[in-house]
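Take a look at this one chain, the form predicted on its own, written out in structure tokens.
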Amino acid sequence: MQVSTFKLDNGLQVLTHEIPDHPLACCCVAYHVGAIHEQPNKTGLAHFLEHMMFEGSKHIRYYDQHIQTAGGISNAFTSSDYTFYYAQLPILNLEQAFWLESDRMLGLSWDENKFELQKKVVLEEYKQRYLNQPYGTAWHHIRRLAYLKHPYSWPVIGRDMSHIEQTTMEDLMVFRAKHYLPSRAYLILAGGFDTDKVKPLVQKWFGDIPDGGGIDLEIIPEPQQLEIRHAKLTEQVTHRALYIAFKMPGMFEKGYFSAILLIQILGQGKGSILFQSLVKKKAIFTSIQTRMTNSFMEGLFVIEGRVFPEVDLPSAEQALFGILENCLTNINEDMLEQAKNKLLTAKYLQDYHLLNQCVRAAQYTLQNKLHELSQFEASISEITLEQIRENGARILNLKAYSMLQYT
């Protein structure tokens, strides 16, 4: 992916990515906000607000309209470290998205009844994906568990139904104006079109949005863990359950690809070792499997698992520590070997898609890392079965880790 970058007078960071005789444009905008921006007692800000970017801007009433009008599609997501929108449309029509983007990010309406609208999406939101699913706090507690000081300690929607419930339109506004500025933000494009040409089109719409000078929050560091932590949680699910979190390296610190590597091994798909050795082998989980929250600062990698009727939690978790504890002399170079092949097929099918491009375009960015944004594939390559040892010892630390039971 080869990006040309520019920068306008207010701050306004602009990438762009083309790729000739492309029919469509992908446009988008990251702000460098996220939860982890928030504050502890009144979280869910940066998501609600998301929601509140579709609600009409100051000469736009429905944002959506105009993006399907022109024949597009638009959407957006938050996460911890920042928050991103993306349209995809004909190229000929990529000037709409520019005045769409430029005129949200110069000013919001404000309209009560759309706000009290929101709120209510975003707390049916809350209680369909957490309250109402079968493990669906989990992350909530893992997260508690394993940061103390951090503010990673809550999930993007919220701490708490209350916070939401609790947050009015001007603590929106505050939050916006603290962060929803020029200098905070990055323009995203990729498609079809001639950067020589839309140079002059980014500067007629968003060069004169004025930039509110905004600050960043000092984030809390979270101390090392020394210790093992734990917590259980008693509720009607249809099996009992373990989820263990370790602590991995961000995404852009040394040894997160050795890391992502561990994952696909130890949990992903059938062929895994957890897999082999706790379902298929042994049937002492009825499912088990690795994940990770893939956060810019320290994250977690997870192993969640659900164990069988007759089979009571501490022999489960017995069986699990036992894998956990030869896991690593147990890889060889073929399971490398084939991981590192569904990690780049998987990069290569992803990038058939503007958007994917874009969104890994604006991740790089965001960290000053963009001049990293082509050595994927090396970085993956090049890691080693010895690589792979010593950052899977660290980072499976029996000593130090957080576990929640359902029982």
Given for the second form:
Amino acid sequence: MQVSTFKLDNGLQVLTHEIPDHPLACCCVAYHVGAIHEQPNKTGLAHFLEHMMFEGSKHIRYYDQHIQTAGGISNAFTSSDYTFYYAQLPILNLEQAFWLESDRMLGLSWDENKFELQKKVVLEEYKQRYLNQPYGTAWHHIRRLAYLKHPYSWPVIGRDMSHIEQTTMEDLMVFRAKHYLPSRAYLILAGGFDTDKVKPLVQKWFGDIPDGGGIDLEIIPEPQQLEIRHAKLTEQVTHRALYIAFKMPGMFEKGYFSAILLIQILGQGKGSILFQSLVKKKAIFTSIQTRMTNSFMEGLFVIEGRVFPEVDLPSAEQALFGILENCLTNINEDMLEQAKNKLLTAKYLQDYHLLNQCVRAAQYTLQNKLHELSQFEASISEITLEQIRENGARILNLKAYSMLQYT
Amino acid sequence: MIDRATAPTLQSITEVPIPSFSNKILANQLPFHYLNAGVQPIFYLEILYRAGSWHHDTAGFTGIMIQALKQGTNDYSAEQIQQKFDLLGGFLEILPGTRHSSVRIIGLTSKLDELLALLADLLLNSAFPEEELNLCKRLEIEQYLQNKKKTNFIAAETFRSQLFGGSHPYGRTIDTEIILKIDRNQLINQYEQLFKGNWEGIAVGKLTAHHLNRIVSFLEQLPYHTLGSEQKYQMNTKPGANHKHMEDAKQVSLSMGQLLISKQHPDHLPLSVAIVALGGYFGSRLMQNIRQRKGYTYGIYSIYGLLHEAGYLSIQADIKPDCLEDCVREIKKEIVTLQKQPMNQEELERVKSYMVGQFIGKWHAPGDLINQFKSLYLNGMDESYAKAYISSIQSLTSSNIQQAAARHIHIDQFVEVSVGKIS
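Compare with the form predicted on its own: the form predicted in complex with its partner chain:
First the chain shown before, then all remaining chains and molecules of the complex.
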């Protein structure tokens, strides 16, 4: 892997990954700001701001049109921990992305009409993704139940539609001024370019963007969960459902790799323990799977199951916990080997896409763990059955979890 | 100081190397297509059946049929098969379709032999155990019941049925009764007739001569035959508006469009540029109007779907309920403008560059390569189409595009489906 890094005087860190002969380049900026930097009574700002980043910058009216004319596509996503912008375009036109990306790092045009329109768009997004979907707000509830203090307690889109309705352009301007600084950003490039030729262009477009003052970034820590928490929802759904959330290590923290293997073994795919026993053998659940939040700090390991209409919720719950009580001792070497092979094949498939490589590089870089990026395969391969059981026992704590029920 | 107000000069893309698949007829007459490509130590092997829902009279049958291939063979149970695949780190993808269906394995080249042995067992010795089949059907029904609660699912289903006709294979819809009626004998019968021999092989990946030899010997052990003449169906579109009420819906799902020409038609390329300009990318007229100027939706798209003998236009969005009427009016206004006025040079350049940029990115990952190959091969075309694609796009004029839109899009014959709660 030909990865190199350098830092500009304003603090912007740059990472380049040459992929010989690739006709495209991916130009990404990851800002170290997400929903965790919001206040509990004013959420959804980081994501709303992401929308405004496409609505005109200091010198350029339309971001997207230029990328498209250069033969590229662009988009962005916001997570609890960071905000990620990308443009993928033909190598020949990479400088176009630098021009656009650096200008919106410098500043936005802040047009009141565009702000009001994007507010409508975000509200429709809220409905399309969450309110107009069966079980669409399950994660809103599960986050709130699992985190009492920590800002992971609200979803990235915002805790409630009213928070978005009440957001002012001033709120977004203040939020942006605080967080969108070169020293809080990472420029990540991958593709068929020559790094030596790209460096001077990066310096040219990003070098003179002024950095701002330091900010207070203290995040309220989450106290250790010592009890079982319950919540019930009575909204109309086709199937009763259970969501059980355990705490798990943050991304790349100690125990993280054995946790993602456990997620794989327990509830990913039709060969997993939960699917085989609760769907195939006993036909209690119509679907059951494990998911995780993939967050930088202590995250959630969630089991999500929907129940056959003829089964009542207490029986389903009992059957599920019956499996969880014994699952760690039932995991064998074959299962571990299966999970490792699956994760490796999946990684090779993902690596064909420049964007995936950039996102992974961003996740490591943002946590100052870039030196571990090339060790992914090894980190997975060396996990032992002992470690799975030991870490698994800490995660699947049957005396401390959060359970959401659709009754 | 640098001049930030002026864009760096753009360069237009004139070509991209198009890799050539090798095509062979194997000793058993089975057609095999392969390409050695890629840097990661993985391979894709696709078994392409020339069969799908076109060849049955029951909606949803192909999906159950092809899923059932991995539900047990004469020697192994469904659970054992799943575990064997998992242990090898392989992915088994089941892709039911209308005219063609596929079973695809993706795996590490180091596990090729074991994965091939497993695949051979599924393809040739599937046993369709009764209890597995029953569970498959039950899960399918539960999934269907969940989907029925989604406005966009119902909109898409109703749209297809109204566009192609309820008895046409492209327009048929499933329900609980239909799934329950599928029985084991019917499956076995169809397996023997349609899904055993009526196939081709496609392989892509980091393949050495040794790997290719293994794949060839694997394919040569398969029986091969082709089907006789295919049944003919008549498409029967019911134009007009159709609203379905759904209580508690927070948005209205809109799905509208019409039948269009197929990929072989000489106007296909200018028409596809017109549809991209209309709603195929973020800079499109619909996205700019309905989302960026009106704020009615999070996203609106127009799609030019390609089927074997026809194409269709589908415009889809989830919108604010009280905006439905205005939204439909604006969509039609945009279409009429596209048909009446040639687009300006700036938009023309943008749409073309966007399409060329998308095209050049599709010749790298093995999954993309297989899809590119199939989209040509199954439409009776070869790579000369792909090699000429960029120059064909670049040579189109605004009036070519306008005329294609005017000739082929007829808003007075649109199917217009909306699902949700209009206050």
